[in-house]
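First, one chain by itself in structure tokens, the form predicted on its own.
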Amino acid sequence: MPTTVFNYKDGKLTTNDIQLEELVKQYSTPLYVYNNDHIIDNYNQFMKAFDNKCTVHYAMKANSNQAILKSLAVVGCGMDIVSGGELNRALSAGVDAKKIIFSGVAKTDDELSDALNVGILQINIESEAEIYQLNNVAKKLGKVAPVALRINPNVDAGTHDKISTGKKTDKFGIDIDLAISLYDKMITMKNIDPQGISIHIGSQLMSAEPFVASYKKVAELAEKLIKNNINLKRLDLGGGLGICYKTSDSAPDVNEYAKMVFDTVGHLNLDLHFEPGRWLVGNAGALIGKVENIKSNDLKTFILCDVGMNDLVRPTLYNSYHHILPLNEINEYINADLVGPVCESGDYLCKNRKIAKMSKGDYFAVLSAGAYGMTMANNYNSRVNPAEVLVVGNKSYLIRKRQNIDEIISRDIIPPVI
């Protein structure tokens, strides 16, 4: 099992000794459940690995519920945002603007203006055109924009193509070979202040080698820039640390990762900033569902449930694995597909897997669902979004109400001519 946050006690799947079945009785299904203690423990573990000599900016695209943002902000965590919406969400949750970094490849003038007006720490530039765009926006506001170039080192992260961001064929970042000339241009601009270098090569990295290769390139670039009298203050080394989804997975150790970082860039004596997302919240969450029916033919057994790809798209989008356990322990297994109600053949949680022999009415947990679950949920087939619950200590709190169909329908506007 990939995490000990959800485990059996007296045959009941629990977290912090709270039976998930009791949460189902309160909030129904589908239901996201997060363990706040585990999230904060992960943050503290990361900071300890770096001897508190770094700043963490949680990549809130992984899970942007304000309760989680607030909980992390309280212990000193900043945020990595990729949209104006995430900026507003972070500020609403009480995040200090001076701890916010803005990434993303297609920022609008309005988004850049808002970021400058609230005084965020850094804007990560993703293209040469964005330098001129931001300079113009900042000039109109009478402000100086603190920036870092997001470097594309052309390093293969060895992860899924859809979450790889550090190759020349990916849309992210600026060719590292162009960086020096662009920094030279930026220091001539009155409304741009180049303060750092940013890099992020992908998500769910399970090996240290891609990090080493890219950080060495960053170190070389930083040394050249410093010699060119570019007043660098910080290195934003991104996120990407993978987590274990399967029992057989072997994820990078955060202490070894920290040692590698110090070995490759520590000599530069620049402030270190990181953007972990999945690593903080992924294994802290589970998605609870209910078996609605079972059907079989001569080739397959299908367990039909109320959790659809609209609730958790990762299995069909990335062919990703999530460990699945019944809420009441079952020691008999069958080979089956666990599939949802959405009208797509790609609507499944697992296929051809040895899974507990569940019956109609049984409940189950999809583990490692704390990252890229609810943030990617949608209303396909006019299905409502799940509720979310946060477990803190031995208590649970509703942190997002279940959407209702009226909320979805009310957004439509029927013209009076129809």
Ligand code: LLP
Second form
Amino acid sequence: MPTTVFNYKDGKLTTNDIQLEELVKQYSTPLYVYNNDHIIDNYNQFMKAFDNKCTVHYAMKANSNQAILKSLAVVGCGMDIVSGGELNRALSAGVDAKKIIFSGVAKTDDELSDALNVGILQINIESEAEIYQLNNVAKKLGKVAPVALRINPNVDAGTHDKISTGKKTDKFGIDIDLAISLYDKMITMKNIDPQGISIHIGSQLMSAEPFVASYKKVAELAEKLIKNNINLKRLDLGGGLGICYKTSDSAPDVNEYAKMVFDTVGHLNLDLHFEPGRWLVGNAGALIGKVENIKSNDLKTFILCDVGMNDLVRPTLYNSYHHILPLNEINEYINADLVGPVCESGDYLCKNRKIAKMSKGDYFAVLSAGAYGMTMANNYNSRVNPAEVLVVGNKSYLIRKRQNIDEIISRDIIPPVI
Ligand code: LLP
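Having looked at the form predicted on its own, could you now put up the form predicted in complex with this ligand?
All chains and molecules follow, beginning with the one already shown.
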């Protein structure tokens, strides 16, 4: 199993000894369930690996429920945001603006000005044009913007193409070869203060090599900038640490990752900042669904369930594997596709998988759904977003109500001429 947070006790799938079936009785399905203790343990483990000598800015795009943001903020975690919406969400959850870093590839003037007005820690610049844009916005506000250039090191992260961000052919960051001249330019600008270098080469990295290759490039650049009298304070080394979705996966160990970071950039004595998303929350979450019907033909068995690609898009978007377990343990298996109700052939949770032989009415958990699950959910087929529950110790709390169909359809406006 990819995680030990959801496990069987007396044949019932539980988390912190709470039976998931009990949560289903209370809140119905589809239902996201997160284990808060695991999220906080992960945060503490990350900090411990760095001997507390770093700041974590949780990439809240992974899971932005305010209960989770607050829970992380309370233990000292900052946030990595990518939009004005995420800025509002983080502030509303009580996150300290001074611990917020703004990544984001096409920021608007309004977003930049809101970020400057609340005084966030750093804005990561994604293009030369954004330097001038931000300088203008900051000038109008009479402020000096603390910035880092997000460097594109042209390193292949070896991950799925759709979540690779560090190659020249990816839209992210600024060519590393242009960096020195841009930092030289920035120090001449009154409303820009270059304080850091930022990098993020992709998500779900399963080996250390791409990190090593890109952090070495960051170190070389930092040395040159320091020689050029750029007053660097910090390195923002991004997120990307992969997690195990399958038993056979082997993800980089966080302690080895920390050692590699110290080995490659430690000598610079700059503050270290990180933006992990998936690593903190991915394996802390499960999506619970219900088997509605089963049908077979001579080639296939389809288990038809109430979880759609609109609730969890990862299997079809990235061909990603999520382990699936029935809430009541079953020791008989069949080969089947577990598919949802959405009118697309891409609407599946797994295909051609040896899976527990479930029957109509059985409930199941899709594991490792804590990251990029609910945040990527949508209303396709006029389906409402699932509810979310947070387990804290031996108690469970509803942290997001199931969406109501009126919330969706009431936004349409039928012109009076029709
Ligand atoms: N920092 C930046 C600038 C990012 O763009 C991301 C993720 C992160 C940090 C966090 O990366 P993580 O630690 O979670 O790997 N929806 C995809 C993943 C998209 C990642 C986008 N950027 C998925 O479901 O796999």
